[in-house]
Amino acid sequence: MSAGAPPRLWPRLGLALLVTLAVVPFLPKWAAFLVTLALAKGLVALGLLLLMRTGLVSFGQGLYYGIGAYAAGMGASALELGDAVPLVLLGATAAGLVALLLGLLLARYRTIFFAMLSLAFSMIFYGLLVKTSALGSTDGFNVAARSTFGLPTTSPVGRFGVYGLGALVVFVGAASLDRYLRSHLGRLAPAIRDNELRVEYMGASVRNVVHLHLVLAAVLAGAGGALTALAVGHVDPETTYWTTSGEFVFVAILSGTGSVAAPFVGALLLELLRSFAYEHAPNTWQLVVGASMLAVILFLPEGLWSVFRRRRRAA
């Protein structure tokens, strides 16, 4: 492995998948639900990790997250796709196709212009959803997948199948991105962030690489949105609102960009902190969460994953 290349995480990711699949059926329903939401949101933050390594911060990932959720919901109702697996694939594909189109414009911009333009597209989609009565307007609509991996949701295995599916999707997404980051195109990400002009002199097209990264991040966000829709059983325009996109950026900053596993650790900790803060301090839970995140930013400016990196260096 060349110097500076991301470490290979296949064994650890595979072990984490096996542990998750073994433990989830024995978890309380609320805990399995919480883990699923963390995995889904971690997928969106994983796409942001790729963009941040390229020097881009998107405040509009809620657009692709919402597209994935609505595509899964419409696939279950209009197309009568009863199994969760094709619904997740549908959500990821729909988000990727939209990013492929919007990327023709977004790939031209950088810094604050890219961030605000991505946010603008997300809010335009939010406005369309709110005004579309066929999609439930502000109330949204319910999503019901009848089976997972061919097993009815009424069976014990099928009931927790969406959680196992979430773990499997996370493994495929994280392992694929880890492999991509060690490829030629993946190693161009920090080079583009540091000096675009030099990358162009090397013969690579910065715009094409940025466009590709936008699509990959959107596919991950769409898969996360579809998983959320299946776990919650409902979709509404809030999935595309700016606060949702801001939460994803917050998870990415909180986690750090040191590893493809970092976004899932950050998403899980955020979900646990928010749930317990809301339970024990329902009137001031936002203050608790905000203070905790401020402490992380102050004392761990490189994100939570820097703790693991420091321990590895010390060892």
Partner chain sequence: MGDLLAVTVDGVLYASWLFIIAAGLTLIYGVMRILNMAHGSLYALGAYAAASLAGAWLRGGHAPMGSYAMLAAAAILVGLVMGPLIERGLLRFCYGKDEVVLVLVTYALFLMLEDAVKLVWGVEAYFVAEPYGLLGSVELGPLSYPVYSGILVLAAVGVGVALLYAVTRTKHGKLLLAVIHDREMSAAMGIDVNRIYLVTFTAGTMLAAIGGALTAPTVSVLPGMGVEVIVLAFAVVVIGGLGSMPGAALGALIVGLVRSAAVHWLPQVELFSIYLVMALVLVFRPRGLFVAAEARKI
Contents of the next structure:
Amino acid sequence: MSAGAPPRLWPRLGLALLVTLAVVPFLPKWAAFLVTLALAKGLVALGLLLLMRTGLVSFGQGLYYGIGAYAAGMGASALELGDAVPLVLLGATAAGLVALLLGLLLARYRTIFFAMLSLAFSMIFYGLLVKTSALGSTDGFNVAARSTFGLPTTSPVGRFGVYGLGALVVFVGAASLDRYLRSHLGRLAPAIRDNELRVEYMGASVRNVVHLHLVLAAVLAGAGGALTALAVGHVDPETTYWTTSGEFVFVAILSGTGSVAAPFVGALLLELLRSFAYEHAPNTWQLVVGASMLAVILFLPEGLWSVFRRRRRAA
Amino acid sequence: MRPWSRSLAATAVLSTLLLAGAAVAQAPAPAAEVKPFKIGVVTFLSGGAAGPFGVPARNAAEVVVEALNGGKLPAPHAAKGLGGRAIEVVFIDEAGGPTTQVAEYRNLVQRQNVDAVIGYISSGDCLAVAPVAEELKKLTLLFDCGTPRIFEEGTYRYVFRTAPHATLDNVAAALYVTETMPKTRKVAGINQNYAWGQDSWTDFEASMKVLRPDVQITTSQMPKLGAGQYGAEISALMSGSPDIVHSSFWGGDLDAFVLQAAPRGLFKKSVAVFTAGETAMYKLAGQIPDGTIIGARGANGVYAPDNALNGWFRTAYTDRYSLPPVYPSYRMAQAILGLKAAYEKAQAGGAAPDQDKIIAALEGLTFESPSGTVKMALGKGHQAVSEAVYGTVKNVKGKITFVNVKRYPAEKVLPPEGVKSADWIKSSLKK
Amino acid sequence: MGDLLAVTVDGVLYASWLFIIAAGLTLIYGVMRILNMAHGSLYALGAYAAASLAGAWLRGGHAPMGSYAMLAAAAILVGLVMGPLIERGLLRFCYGKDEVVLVLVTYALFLMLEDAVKLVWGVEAYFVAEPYGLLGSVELGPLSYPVYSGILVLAAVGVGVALLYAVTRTKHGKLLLAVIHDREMSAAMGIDVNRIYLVTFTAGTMLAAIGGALTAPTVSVLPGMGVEVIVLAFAVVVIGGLGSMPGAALGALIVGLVRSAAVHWLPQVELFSIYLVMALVLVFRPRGLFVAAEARKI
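The structure above corresponds to the form predicted on its own; please give the structure of the form predicted together with the partner chain next.
Let us now look at the entire complex, which starts with that chain.
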């Protein structure tokens, strides 16, 4: 995986950012939306990638995704924040704070019990949201940012504001995570996954590292949730439901943990697959999506990203 | 390959995929003079809402559109298609929640280039899609969702709802109960724990308290949507011995509740009021006891008026699907016919009208549907009103019939323009 | 305190229903380390098969009592067909993969089965209500319960006892315990692990199908009926301890009683009562009630 000293990733991510921004005018409008959605969901999967490298899988990332979405939504309506940038920051911060608190407990858990406790928390939050009729219960409420970076959403450039903001957040998130994974602390992640006791013997605190990773993953998920809320223009409790959390696990695993770019490729392919399955097989799209997933798991055990990796080895 | 070029290649491959997808999706339309009017129809095709709602609605769309294209409808909808223009329909599954539905709505409008969208059973999907319709400036007809919030909290130009909202169902239920069962004192409720169930109970409870201030609520049960097992809830309902049990259950949950409650004698002790009970009554004819009060969310299904349009719809639907149409089918037919009426009014014998003209024609329009006359009276002409109907079940030789059918005009069961439903109920249902 | 009686009875009835479903889930996890997301679909398949078979039996004008045999036959049929089909046709290619990947495999399977069910049975609801009321009901204070609910309790107890007996008293059961304890060592000792897996998965599938078949008379059998069941069953086995049969029984009982108490006394919290219990149990017993802490490996 991260053997040796692979070249720094940020120049390439920067290039990808530029390409992502440059292709907007040429992309059909529906695709721009799907890409934004994929970037937002990819952020959540990126957080999962960090957790998975640490040996943890959360079936409850929907909690932070939902908190990010609701924080952005309430920021727009209750605090009357009009710009998308502070809303995304608000979403990320709120999710991070909740993870800081829950992490006191969650950091002690491993394997399936970590997964299920995360799931329990997200489902309790779901229950609370459903009970709160002031927030629209299961129907949720509309969210609208008036501008991005001060550019009004009605202007020709501002219309793509959330798209651009998404690309920027993804660049910052992926580049800093990549840098972190190469740092001393970041390299403890695989060590913790392989053997915690040895890491403790080395004098590092496994619990603190896990706690930190929980918070980082939550911040990414919160930013993803806020971006989704702004792109969709609506928040609802479905964002915290276990099926949504499951979808993120999917994207993370189908993409593979090989690179910080993988979750975004995986998220985009899944969005495209689902959307074309909806269009061409409205009555049997679950069959199409399920079969495609099985095919990836069986034939690309390292995830979708391994397609790119293999070609590199062959070259 | 070098790392740099690799990521570039990856991005390029993905962009190409997107562009190719766009090319496929935007295949050039035939150069005919007037291409068919393309409608995107969104309704549940999978999951628990598909059987009771989504598929009966899809079936109705198929029957009505096919007949319209063949010019087989009775007056006033006898003209072929939309004023002579053929109709083309594409179906999309409503599953996946508002995020997915907003993506699919954009795909319908921007990838499939539909001329209008008719759809949405879930209120959450309606609320999420409405602002997007405004952004994309695409005529969108909500055909079934219940929440009054859409036009009470927002103003839309491109969004219409061709069926009345859910306030009508519960206010009318309360009126019906007070009129037909004047001795009612103890009331209980069992509703699904999501916006529809919560709103239904809130409206019903508030209306009952206005109409009969001494009413006593024994219990309000709120099981999870799709729970399926109601043993404990039934016990809790029965121990309060209420006179009536209000429920806005639908689909599998309603079926399961009736199947589990009937053998335990709940319906012998208390009269059940099912505000959306009509979808279940054909299949559960043997289980629904005499005296049960059933609604069809307006003058749909069994309560539809005895006119030529309804006669045609019932026969055509039943011939093709061997089951009679239920209220979601009626509401779908209503949406398509509303669009047709607006289109033909805008056309006025001239050329194919543009979207703005259709919208202008649909605002405040009065049109005929199998459920009778529909008027776009609320929400600045974007929200339909129609009468409400309730009746009491009487089982005649294994077939369900209705006695004591009461019809309430729209003014009695819906708030006037500019007043929110909740406020209107609290202010004693007065105009 | 008639209320208390009602709470207990309702709780136990709900727990019996849950246990039958959760038992199969925990059995498969205990032996194969697969958290089977498709369990809900197999439950739905059991219900569909039961509604079809028993429905055909009743429409054919046979003795109504025979419909109970049809429910059982449907469950056995689904178990014997779907169990080997899924295990041999799909899962055996995935052994050795990460636990989470296996969850995804079964999730993909769940999606496919949902549509497969729709293709076979359509979206219309199926009913086979007769067996529910056929045996009459008993009065408990002001409430009455159908005798059929008693069958559900008996079935749950029967499943529990049978599994306990099979695991602790038979040769097969001992081999099973060996495989649970150390798969590689068992294989080295000459135990046919593949066969154990096949039998386990078939038994687990059959349990899901029994749950579905016994539920069929009390519900309308519809697409999507298996979705809610999955998470509920997960919660039960996690509370009890994954892979533990007594744990599943206790977990089901706790969830059943808590839910029923919530419904009777505090309907507002019913929605998340189960997850609250799960979180509380995990806070104090991080691996569930019946699983001992694992030795730390160095």
